[in-house]
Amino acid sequence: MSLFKIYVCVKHVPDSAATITVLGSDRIDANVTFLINPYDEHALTEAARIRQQHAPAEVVAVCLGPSAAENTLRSAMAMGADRSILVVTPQDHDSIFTARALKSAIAQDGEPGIILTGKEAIDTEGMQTLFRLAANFGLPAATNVVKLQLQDAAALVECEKESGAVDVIRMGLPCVVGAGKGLNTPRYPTFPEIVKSRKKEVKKIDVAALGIARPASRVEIIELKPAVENRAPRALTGSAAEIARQIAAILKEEARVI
């Protein structure tokens, strides 16, 4: 039986909780921490449970970044990828480039039996990679997807929609699934796994060698600014009954929202 191929698109990302510095006018100082994107941790559990109901199958991170998103393919290797791909590029690139890289990575390197990807990036929050991506092979994709089952030639997903509503899709293999966060609970690596995943191969290709010519069509950051926090927090004090009646007044003749 050939190898099942599972992809999992990786993004390098600033650490949610880090403090962005804005540097000129367009990008942020890189110099703090970066991960991998959170929904991302969910694409690559499920991508390791997979592996282990389709024998014999592996799982390969790909990410586009600079060489420190080394780093973040370390961890991904640490959470289950066997190997991974590095497309080393010196600067940020939006979804229309990045699906179009991706794209060029993975079918240079294999035929995916499924793609997995997060449902969206939290840096530039596109919500759009996978799709992009899908377009770019001619293949079905589902996003938010929050339970999957693969079956002989399709994959049977659940996609969370709002108030709770799921819609059940079947797609046919390969297809591209969009991690949501009720996937899965992302499995931390242990020790060894960690130690093991240091002699596990990044393979680095430069994004020039893909050959890719710029798209017509894009988006470019004019100018990033830090979001300016103009409130001025006044204290409501007195009873609980005081309170009560100042927010009331608030929400009355201030927010006149009721």
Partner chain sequence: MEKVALLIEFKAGRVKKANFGMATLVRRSGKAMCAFVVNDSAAEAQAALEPYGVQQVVAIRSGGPGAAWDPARWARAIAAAMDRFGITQLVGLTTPQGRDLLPRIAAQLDAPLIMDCLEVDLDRQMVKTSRYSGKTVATIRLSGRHFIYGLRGNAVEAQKAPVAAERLSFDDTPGGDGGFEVLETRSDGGEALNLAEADVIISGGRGMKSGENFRLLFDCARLINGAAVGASRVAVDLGWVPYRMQVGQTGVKVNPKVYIACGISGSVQHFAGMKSSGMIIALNTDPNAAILAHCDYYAVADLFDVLPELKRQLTASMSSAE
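Now show the form predicted alone, given that the preceding structure was the form predicted together with the partner chain.
Keep in mind that what follows is only the chain, not its partners or any molecules around it.
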């Protein structure tokens, strides 16, 4: 039986609890804590589950990022990845280039049985990379997956939509699956697993060695600005019913959320 390869694309992102400082006009101060994109933790946990149920299999974490992203891949291996691939780049890239780089790295490594990602990255929230990766491979894709079953060379997934609706999709393997929060509870590593991860392989590839042509269309960061919240506290008076009516009017006429 051939080895079933499970690739998990992970992103090296700033900790959401960190204080982000904008430097110049188009970059942030990188001297903050970086970690695995939280949605990718669900993808890693699911990959480890699939490996147990579909042996022989291996989990390979893949990342496009700076040299410091090796720490993120070490964390991915502590969570269950058998080895990892780091495509080293000194700069940030949009989803178009990122998908091409991830596709090239995976294709050079082997034939994917399935590719998992998080449904989005918490720093850019673009939600495009997994679809572009699938398009580059010519594979089907589904996102915000909250249930995944592999059966008869196919993946049966449940995708959570707005208002609690769920789409049930059957895709042939290989395919690309974007993990949602409801897919599982991330399994965090023990100390021995963290120690073992330091000895696992991190294959480094310079992004230039992949020979990726500059896309004709691309997204460029023109300017970054800190998010500023302008709040104007307002005291609401009257009976409970009157206050409720005022709140409803504010939500409808000013916030326009109802």
